[in-house]
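Only one chain comes next, encoded as structure tokens, the form predicted on its own.
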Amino acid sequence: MTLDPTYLEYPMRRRGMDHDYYPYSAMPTRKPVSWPGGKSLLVWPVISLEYFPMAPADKPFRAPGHMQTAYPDYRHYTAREYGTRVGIYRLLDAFEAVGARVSIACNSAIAQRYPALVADILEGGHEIIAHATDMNATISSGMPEGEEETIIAETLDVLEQNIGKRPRGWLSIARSQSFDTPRLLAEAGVEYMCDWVNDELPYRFKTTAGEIVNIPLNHELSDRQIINVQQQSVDSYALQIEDAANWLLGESGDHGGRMLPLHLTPYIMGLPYRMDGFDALVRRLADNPAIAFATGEEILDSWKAQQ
């Protein structure tokens, strides 16, 4: 018996990956990119600045970094809290002290419970990138639209309502996406989100409203993966992030300006025993000239300026 030849026919078969939201592209055809100043190496640092309720929501997922053990879980509750009491403001200093600028991945649940939290943020002159209403707002694909909907909704308008201005940039917990996301963030107004992470420069995704750009944020270097996950120290962090700058210097002379960003969440980061390892990398990295930090909107207004 003959197979129908159409059994094996696939509408949507395309070059890279099965979709029509951005073309393939391979680094060596690409047209190099010049930074500003002409830097060969953007740090983006993004800092997550979570909120994270006492009893955890499971449904699509349990966010990682969230409450593990019987109701109340104060261990990790007050761990987290960490954080936006101490750990931020150590992560702050040591960008601050070389003049670097950042990116706050913030829970809109922050802007409201830590208003001096954030006033700080915005007279360091750091970008606060909009990450959902807290860390029970996680999304996939399953749930409903109109809900996801109203996590970037609400997420925006009450971001907007206390720091002044609407987040141009979206991460969402996780990383994780349904397949309405990138369109429902366009029709939101958002203008680059951090969630895919195939490559280490912006590029261009079109959806049915418009276009987003996808800046990427790399995970396999971000120190929850490091030193959470993979249990290594902050000596052992700081030599990857290096090995990863010195490999992307490299690849400058040949591909033009690339781009290392640095995932960081201030409970993990931000105790005192990393602290001092955190601060000599900040510092070694500050050095290089042809090195300098940038925030999410920095390097999307300078990429999109290229194109």
Given for the second form:
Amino acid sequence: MTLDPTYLEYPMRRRGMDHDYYPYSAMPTRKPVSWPGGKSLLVWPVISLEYFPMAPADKPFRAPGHMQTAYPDYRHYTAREYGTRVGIYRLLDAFEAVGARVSIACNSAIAQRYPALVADILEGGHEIIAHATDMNATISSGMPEGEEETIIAETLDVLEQNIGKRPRGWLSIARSQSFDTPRLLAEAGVEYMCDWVNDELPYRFKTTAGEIVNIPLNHELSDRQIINVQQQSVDSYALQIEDAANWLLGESGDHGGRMLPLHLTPYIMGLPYRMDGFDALVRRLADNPAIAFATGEEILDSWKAQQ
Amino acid sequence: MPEQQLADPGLYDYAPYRGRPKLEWPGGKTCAVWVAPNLEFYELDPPQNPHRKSWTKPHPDIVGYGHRDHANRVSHWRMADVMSRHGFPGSVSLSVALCNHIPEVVEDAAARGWEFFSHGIYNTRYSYGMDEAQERAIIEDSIRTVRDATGQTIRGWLAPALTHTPRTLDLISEYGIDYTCDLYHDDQPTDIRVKNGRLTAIPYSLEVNDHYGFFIYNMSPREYADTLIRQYERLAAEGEKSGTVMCIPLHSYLIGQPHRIGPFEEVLRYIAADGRAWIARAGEIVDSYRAQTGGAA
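For comparison with the form predicted on its own, provide the form predicted in complex with its partner chain.
Zooming out: every chain and molecule, the one shown earlier first.
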């Protein structure tokens, strides 16, 4: 056996990264960040608000959480809808009870279908960030020319029409991008994206259409990963989040402000048997004077002003 | 023509765990503990190996790539500080191209007194399907690249992404490499049958590898920490009869996440305080084993 000789050629073997999206940066070498109010740790909740059409498109792939049985998959269609009817209100209540404002990563279809929910979110002072049109609008390489631009434009336009403001942030479904996504987002005027998980602070991303900031939304600390994939309890989840918060608070003493993203899914966390544990976690975080809750745009503005 | 596939690769003679000669570690310690951080570089858009895909998703698989890039930007630094704080040197499983891409991480590891062995060029380039000349090329590249970057001559090998050919062990031994981390048959070192030289299998571990802990067994951080302590307790007790080896294989993008590093630090604190652990580098363990078991290197 032999491999094609090009398999032992390394055209991108060079100083720095093997792409031009961002330069290498070691976290300990950066200028320490100071958060508003002298807080050591900003907890950034991001709640994904998703509409799953009962007919999956599978182009280019089926989103996590999508339909699983033969048509009609009433059980998954309605169980996801439970999140947008009930679970989201439990999560909003948990955060509003401590005066926290959060980011809601919202399919534009949600804004069209459920204006009462969007009004309640806006009434709470929360931020809405763009999260594709619906859960069939996945993105990856190999999509037909123009389709990705259409998804991005339609999402932003529909959200803007329904919430009276153009979203500043973007989260791709499953954090899945093509090679073009950062450029297309920058072209569409999106200021920050949440897809890249390679850091714990915001950083600048270069595209031929200008810069966009990536605010890393840790996927390992999501309720989907810990509860759904790893099958752990909400008590274990809460302990893990507090272990993370305590570690980051410790680091902030020497290294400056830290952030802790909480990626939440209403149909996962917002179940009755999980909510008491989650409510208690939110209260404990809120009671710590070194911690504040923040939205993505608050983190973006604070971080940018210090660069 | 397909390669001949053997039922028994003939790596070693069977040796029952019961009744072995006593291995004694320096200072009368019963368990040699070594920590093996994998310092890796994964490519965003690597060429396809016909026998294994690099990424499960179409390129760019930015979650897979970004997760691993977290290591070099954030979590290596966190993990390395914790190891140094408790007196644990690393024996590094190194994607040698990291010396080219991110010398900062390699220099940091070298400055902490860590030992390097090769884990291939990139963890997105696999040995499956290589001919002998190609395999020699990656071994020679590994030796040269690490020597140029650190002055160290690599003594060990962990196949890139654990991908082998039937000739790998003979070849690395021919190049003077002393130990392999790819064989999982024992909790003590074993000499491996090779055509040239002497090659020792040092116990690495899949079972207590952080990747297995978090992604095969789906452990919480505290469950994984408890697993490491149980593993250590058993091996340290058994080591009174004949010295054992415990490896803690790590990936900083896993163990260095903020929810995991605190519980892990407690494991290092526990082992360092216990008194039965010989906290060592892989090469030191292999040297001690060889000094006790005789035979020319």
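No experiment lies behind these values; they were computed from the predicted model shown. Residue numbers count along the first chain shown, from 1. Rigid core here is just the name for the largest C-alpha set that superposes within 1.5 Å across the two forms.
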**Item:** C-alpha of residue 283 moved at least 2 Å between these two forms on rigid core
**Value:** no
